[in-house]
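Next comes just one chain, in structure tokens: the form predicted on its own.
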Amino acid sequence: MIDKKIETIKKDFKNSPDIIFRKIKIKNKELLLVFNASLTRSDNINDFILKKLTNFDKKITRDNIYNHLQNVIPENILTDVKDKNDLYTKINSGFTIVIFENGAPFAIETKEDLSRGVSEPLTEKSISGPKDAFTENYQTNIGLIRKRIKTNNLVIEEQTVGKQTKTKVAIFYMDNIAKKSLVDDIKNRIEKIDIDGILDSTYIKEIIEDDHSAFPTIETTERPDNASLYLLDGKVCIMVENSPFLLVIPTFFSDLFHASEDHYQSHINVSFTRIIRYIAFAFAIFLPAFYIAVTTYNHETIPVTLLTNFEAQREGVPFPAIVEALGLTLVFEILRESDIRMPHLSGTAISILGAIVLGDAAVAAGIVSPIMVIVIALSSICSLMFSHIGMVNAIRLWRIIFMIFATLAGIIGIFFALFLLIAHLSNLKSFGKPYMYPLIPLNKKFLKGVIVKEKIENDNKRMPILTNKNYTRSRL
């Protein structure tokens, strides 16, 4: 019978080699272990289940080891197999399967650890504050979350995703805070997913977001205390297994102009470092264009000494301010890519010759004026203030555009791109929150406090926007 047993786990699994089957024997009855020996730890399965049924000393059937196990092992780490699939799914999961003759099979988690331990952020790091990040352990990131927010209102809700893959979703949200339509809304969209695999919590992202732009309508965070505190503001985090960045529903555009950092420095020097991101942000989109303006269309909209100078040094250049500018343009996210791509060890020192040579080369060999480099150089690096990669890519295309615009009215082609801009970010929303509050529509209490850190003592209110209940945080 059990001879049968395996035979048929081994033609399913396709005969794989890493699908161990080992026999055991108590009291002359004879069990059988299932497990996948590259899921699973030795240690797990000797301390857990070998051990444990070696004094059994009653009669020999399922349910009395499996009461005896039960009584033993901690009560999570042993479950029911409810079907094939299911336990499929549980070799697949690193659990060990105890087969009997006769009785239904069970499962004993013996899980080895696969993920990298706990490391410091990566994408988002600041000087001070905590220096521990998210990994790819499902149950570590929970934990990491645990231990800041130390109350029964922090609510999780889990969901298995992927035909295949069948990976667990967790929704996080504060239960005294969140509106409970936005959690229903998020679980619903979840629910609907149909795909193969899930692998990433961009995945998800690319899924369940409402308007497909440039500009991020979910954020991601590798940070425990940035998740902790968007729970705390009454927002949803998704947190995805294999994955160490979670999902922050809903996003802002004034989010994209915070910093870890803020949270763990003075608000003057916060406040300022603020004000040059939006500065930053105007530099990165709107530089290249205002110089393609001014030297193709609008003369008199600088002064004539600069002007003389500007096209002193574009003497002798064979293209147009338009070629200049994309062709400087795809070179710079050229070096960049590669700066990404090459290992850390070789990989800036390389990006930063290329860039001082082709440069110099360039400007050498008359294909290019000096000013455009600086002004490509100055707006490609002010969009590098930001860390999340999905602002940085929509500063770029915009940046583009605006280039384009330029080049077909100038100034008035300025113009006419921002008004596009406004009108497209305007009608943005993340989970049918506008997508530009507290601007659109104007909440003035607000505003102040996305341009400018308030005091902690003074920042004491949630946005009505994300939470019907507990405005005031001391409140709870």
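For clarity, a rigid core is taken as the largest C-alpha set superposing within 1.5 Å between two forms. Since the model is a prediction, treat every value here as computed from it, not as a measurement. Residue numbers count along the first chain shown, from 1. What changes on going to the form predicted together with its partner chain:
- Remark: with the core as the superposition reference, the CA shift of Asp83 between these two forms reaches 2 Å or more.
- In the core-superposed comparison between these two forms, the C-alpha atom of Ile24 has shifted by at least 2 angstroms.
- In the core-superposed comparison between these two forms, Gly197 has its Cα shifted by less than 2 Å.
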Given for the second form:
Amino acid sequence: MIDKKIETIKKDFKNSPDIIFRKIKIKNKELLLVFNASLTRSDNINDFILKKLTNFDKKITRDNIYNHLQNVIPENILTDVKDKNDLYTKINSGFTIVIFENGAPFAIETKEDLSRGVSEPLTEKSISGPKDAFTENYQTNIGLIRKRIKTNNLVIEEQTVGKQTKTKVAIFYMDNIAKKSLVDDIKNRIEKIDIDGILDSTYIKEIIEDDHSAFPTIETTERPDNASLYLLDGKVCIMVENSPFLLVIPTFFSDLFHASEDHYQSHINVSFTRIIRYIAFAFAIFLPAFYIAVTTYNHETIPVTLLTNFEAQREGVPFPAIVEALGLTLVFEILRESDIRMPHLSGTAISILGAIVLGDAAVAAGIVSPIMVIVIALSSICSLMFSHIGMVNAIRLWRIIFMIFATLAGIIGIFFALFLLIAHLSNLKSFGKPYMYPLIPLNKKFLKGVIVKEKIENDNKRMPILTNKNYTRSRL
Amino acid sequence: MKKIIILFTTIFLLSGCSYMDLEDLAIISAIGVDYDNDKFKLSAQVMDTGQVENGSMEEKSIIYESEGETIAKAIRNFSEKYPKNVYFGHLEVTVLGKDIVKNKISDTFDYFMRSPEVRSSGFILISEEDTARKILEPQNEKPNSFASEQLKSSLEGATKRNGSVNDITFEEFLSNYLQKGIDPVVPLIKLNENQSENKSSKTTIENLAVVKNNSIKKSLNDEQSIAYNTINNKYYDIVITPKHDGKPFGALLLNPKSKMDVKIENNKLNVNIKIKVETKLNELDEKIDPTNPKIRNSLNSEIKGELKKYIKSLINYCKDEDVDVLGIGNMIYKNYYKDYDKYKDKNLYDIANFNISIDSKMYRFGKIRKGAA
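Just the form predicted on its own so far, so send over the form predicted together with its partner chain.
Up next: the whole complex, starting with the chain shown before.
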């Protein structure tokens, strides 16, 4: 009888080697334990099943054992198995199935912890503030947020997406702050997803986004402190199983200028840093274009001493400015890409090669002018100031667009490209919310709050675009 | 998409500049205009930079020369002789030579006003005795120095701290030249005699000449120039030397705030000149205490008297030469348009009634009190 059952399961699992069948004999009665060796922890099987059954003195029936185990196992990890499919799903989720000759089988959770521990954030570094980051473990991630917001107003709604991967997707929001309409919209969009597998939160992000722009309209964060802060603002977070990045909805353009560090420093210093970030953004996008414009069309816009300086450096360079600029940008992007893919150990070699060989030698060989190296390097470094990779790439795209327009029509071309950029940005929406808020539509109070940082006690109101329930932070 | 295409085409219609790589340009910082044998002769000072070698950059001053029947033609003729394109976007000084001054002065202006490539915010200088070519010639001792930079900085310095000249830009000059009822002043430049003795400076910028009806009138002397600059609020601080008890003392005039207005009442022309100036004692060769209110007041009134003398001298000059440097005619044209025809051909400085009020305050006396003499 039991052997027959073994055969059926073996056949359904296509003789998979990691499915283990273990027969136990108690008082001449046979039990069968089925589990997946790679997903279960043998200690758990010992503790929860085998040890508890050694001194079992009642009659061996399914119900007797089920009731006994329910009394002696500390956690509620004992569940019934509904049907065959459920049985297989449970085996694949790390459960151990107890099968009897007579009577329905039941399952006991004996999962092995397969994820790495909570570590420091890698992409959103900060000097002060909490140092923990999300991991690939769903339960740990929920815990990291739960331990920061200890109220039952934090709602977690779970859905399963992906026909094959059956990935858990959780929507986080504060019931007493977030707008119901926004939450419903997100839930609807996730329900409509029709896909075989979700391997990371970026899958969800790309499917549910409003506009497909180079600029990120949904921010991702790996910091639980950031996520908690956004939740308290009335935003909605989406957590995806096996992904260390949470999605934050909606995201405004100004959010990309804020680093997690900002929340833990004095408001005076942060205001200064933010202004530097806006200048860096302008440098990153405009600088090469402006240099091309002044050296090819608008020579009169810069002081004559600077102009003669540029002229002396350009002397002998065989290419027009745009070819020089695009070439250097390409080299820089290749260096950056190979640096990201490289293992850490060879990273230094790349830096040396890039800095000395490509930079210095190219100038000495007369292929590029030194001033162009400065311009491209400065604008590239400025773009790396932003921790969000989507933002860095968007800046790169627009930098090239600006350079091309500067080559076509000089400073007028730059203004045309600026016009396109502003039109593009103000047209973007993040889940129906204007991307440029609070600049467009204008809200003076919050505009000040995003450009510089206000003192925490003065920053006591929530944006009306995100909440319609509790505007004042302290009154809840 | 359609909109974007339309906008994109307009940027090519709107932009007037053409693509020009920087290394193909000859940046001209000063241009001299001469006239000889019915031809305009141009001498352009080019800021040429050698290639960078070992991080050091060598700047050379080169003079490009060309001639043509019109200035536009002469400028195009540069390309016959020189490889680079001349570029006037950074023009800093325009020098008009002696032959231009004598017969063709107004013929020179049209090209500079019409061409959008020429920057007109540079300075203008006139040489009555020498050709512009000679003025722009680099000094023998410093072959790499740019004449334009020296001319520019000495002109600015002399205006701000001496008051005897005026750093009028080409634009201002043309605007005054073309307006009704005002005659523009222009600084004169001449080569220093005995250049072997005076090695450090080749040229002197001295005095203001007045241009009227295509010719140069007698130039203003130092006192008249100071009066002109005081009324036009031009300088920052200058020194004048009034006399107290027959002995000259140095007084510094700071930041003049002057106002001039013209009123016609009962067919009488009244010109009110109000001058407000701070003064500072700079040098005193008498053993008196200037902080004593009595002495201070007497010194102050001497300064006022001196300044008034200068202004009267300027007015007399205008009367004698029949020029209108202060622009009284222009003010009548702007404020009493109907009466302008009546006054147009009259010598305004003869018939006008001048009310000059000077308000000066002396409250700084330097580090010591009594005169040291």
